[in-house]
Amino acid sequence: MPPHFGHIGSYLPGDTFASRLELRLTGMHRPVRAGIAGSQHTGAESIVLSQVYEDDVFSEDEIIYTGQGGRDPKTGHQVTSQVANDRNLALMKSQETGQPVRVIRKVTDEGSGAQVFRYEGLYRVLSYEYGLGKSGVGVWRFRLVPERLAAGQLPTA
């Protein structure tokens, strides 16, 4: 299946999904485990903020998204430096092309108290950098802003 950039079907920001499997089945985010969907050749289609990377920051006007890799699956802490792997390169490619990235975030559902995945909308990767994270090892940090705020800040084709 070719990559799809932008909204999927009739899903709108604020829509929730019960699991990573549901995200995959709907096409919102294809990988069941990885937080970045895409490749270094086409760019990132979607990302998931799962509250597992200590350097991630989410606000209404900006996301600082930590790249993939280097995390101990048991403790959640960064234990080794990240590298420019295919998934991290996908986000770099998105910054280059200006293609939108679907952002999904793991949140607590206010009604049920269950953990769900909420579609936050389309974002643009404005920049990225490599530096030491909170655990003292190298991490990639990607700055994304909602599409509505990205006008005038995108690369020209």
Second form
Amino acid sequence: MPPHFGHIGSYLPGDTFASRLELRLTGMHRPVRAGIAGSQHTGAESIVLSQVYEDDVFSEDEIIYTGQGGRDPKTGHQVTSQVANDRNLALMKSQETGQPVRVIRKVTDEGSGAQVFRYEGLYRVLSYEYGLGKSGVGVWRFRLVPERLAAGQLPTA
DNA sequence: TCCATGCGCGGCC
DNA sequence: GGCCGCGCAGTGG
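Can you swap the form predicted on its own for the form predicted in complex with the DNA?
Every component of the complex follows; first up is the chain already shown.
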């Protein structure tokens, strides 16, 4: 399947998905486990925030998405410095191309209390930087903003 | 607790 | 360019 950027079918921001498998079946986010979908050549199509990377920040008008790697699965802390691997390169490519990235976030569904994946909509990678994270090792930080805010926020802000 | 599964990359025709 | 094998991952049964 060729890469697909932008919305998928008739799915809208706010729609929820029960599992990573469902995200894959619908084409929202194809990798079964990885958080970044895409390649270093075409850019990132979609990302998942699963509340497992300690340096992530999610707010109303901005997302700081930590790059892939360096994480100890047992402790959840960053233990080795991240490198510019293919998945991180994919997000850098997105910053270059300006292609929209689908953002999906794992949240607790009010009511059922179940963990679901919520489609947050299309974002753009405005910038990225490399620096020390909370645990003191190097991490990539990708700054994404909702597509509708990206246009009016280009060089200024 | 353990491990399957799908994908991108790189090596090799 | 196409095929194959490897390594790895923001899971999940």
